[in-house]
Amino acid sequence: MWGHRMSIKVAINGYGTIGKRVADAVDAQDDMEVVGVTKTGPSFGCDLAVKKGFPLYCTFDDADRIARFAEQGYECSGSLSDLLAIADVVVDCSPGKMGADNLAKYQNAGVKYMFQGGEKHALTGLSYTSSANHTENLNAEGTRVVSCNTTGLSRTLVPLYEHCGSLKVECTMIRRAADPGDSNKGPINAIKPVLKVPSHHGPDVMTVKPEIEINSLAVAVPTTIMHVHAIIADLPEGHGLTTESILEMWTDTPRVIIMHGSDNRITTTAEVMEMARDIGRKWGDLHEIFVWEDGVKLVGDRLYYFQAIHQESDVIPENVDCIRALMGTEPDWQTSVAKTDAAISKYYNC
């Protein structure tokens, strides 16, 4: 609770990769709580729903689906409908391209609500990260959390245009196939280059920050393990910088890790990953995005550098950040930040 008003009711749409993760991420806070999550069906991952007591909830409005979960051996709550009825916000964690028709279904019942990046900006007007664009976000009626890689993008480049004022950007993404969940996906032993010059990737980040000019390219490789971002950002004469004071700009900037790779033995995914497993994560999932120190150069007005994102989870405290910029529960993002990153530290280590 805050003050005293009562905790913010969170729906979760949606309980799978993103979903699970943002549950326990709301959990752990202590100005909201978790009032029920959906699943269209009963399946394995009502198990992790039932064991950590969240309210189980039929993604239709349908009486035959929701009695599949008593067939099953599944207590299940109702439909969609009676979730957003005792909901203050909904997030929307469902599968890409089903946002229209939830969008009406949460316009409808009153509630707000936001979407992940699989969704297109056009859904809803608004994008939201928590170091770009929070303010413009407080007590709106809903918005957009962007994708992973935009997220990474933001995270490390908001905080260099702020200094110089203004940034000009050229990324390639090197993506994972697919989720290490995901076993209909690929490609299998192919590096896929996206056709569409340029991806999305970059002009998504200027849904959130408009500012920056940036473009990207984008090739799928066949991994699981994160994606690599190489970057080369043109800054504006005068900035002022060296490569050692952009790298104590970054160590300063919540949610990102600077690590030298060869010192370390961190020169791979892989082995930040592993890294994320040995300091106890949950799930082994990095929220920050990492960035080697002995890749990071500038040389005169050219920075190049690369940062490793974990797809499955640096977008999460975002969620819980963006919750609170529609509720106008803490204006102040970096406040909201430090809050939102405390207490899922707690909550993973007790």
Second form
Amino acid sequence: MWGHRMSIKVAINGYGTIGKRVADAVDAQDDMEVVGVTKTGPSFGCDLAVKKGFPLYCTFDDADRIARFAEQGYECSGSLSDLLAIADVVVDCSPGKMGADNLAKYQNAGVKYMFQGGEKHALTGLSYTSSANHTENLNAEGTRVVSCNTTGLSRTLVPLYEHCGSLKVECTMIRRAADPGDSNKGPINAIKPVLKVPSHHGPDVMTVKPEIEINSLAVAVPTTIMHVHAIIADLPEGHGLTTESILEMWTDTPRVIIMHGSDNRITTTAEVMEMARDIGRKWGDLHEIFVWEDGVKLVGDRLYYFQAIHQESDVIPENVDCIRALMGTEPDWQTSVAKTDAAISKYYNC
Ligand code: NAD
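Any chance you could show the form predicted together with nicotinamide-adenine-dinucleotide (NAD) after that form predicted alone?
The complete assembly is shown below, putting the previous chain first.
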């Protein structure tokens, strides 16, 4: 039983784009704490951990690698094994497809584990988004928080599905080529279709909500700020919804923002990101899925809409809820979401 425990001890393995954000979001909560973060070696990224006061560990159990931290002036508290020994749960934020190697380490250490969307569902046989399947993840040994795209689709489609009882969806993912901090990815002057059809993004929603029938196409475009989804959803007969009532439904949905593009002069992803910076979000993050009000239209039983996803941050609050699910400390997803978001917004001072 975890109910009486003061604080869930969270290890972050991989302190990059996602890892540093998850660490801050965990640090913002009063029921969990960061017991350490790993880096593969000394680099400027270590400075942030030091500034935050997160104990720094080496990703590997290798004395030479550990020694390199001290050579560059960083205090290293030990190896990944040392960190796992003091953790209740590890959030794996390593680059995609490293999960299989890391999974064995977590299981040997007897610690609960969470992977990110760069890993396949098959690695854990269980995936997570807050609104779709928090309950299924309660007290599980390990799971995978789905990707930024799948999280975004789940945010708007799950409430629609809950209302309608069935849903058939086709969507096109217009994906940013790289994160702003990446220097080795592209395209820089081309549009690159994903030639594996359908793309994995849509069907991945079915790992958290198998009842939603969904397929997707994907293209990568030369931008670093946000993905855009162009979505067509066929609602069943007798759904009783209108464009207005769907907008109301999403207005009441946590972690979804509805704004009128033309009225607010916020018609592109550049302006959405500028708004996130204006409201004071750390790193200019936007945890919410952004839906353009004037881009939503129900025509007969067919719903058309666009949404924008801040790829680096929409999964961050989901990771916090997922920790509570695995530890079995909060059975109700909405209670967890409210707690997570209140703490993050206070911490991020916005
Ligand atoms: P990243 O490259 O920014 O960070 C990964 C970090 O892990 C780096 O600090 C790297 O040095 C470290 N690392 C390298 N090898 C490691 C190992 N064997 N074990 C532990 N750590 C190791 O990557 P990211 O963008 O933060 O992605 C992390 C995961 O999150 C991936 O599965 C990715 O698909 C997923 N994800 C990324 C985004 C995004 O937009 N960046 C969004 C959602 C999900």
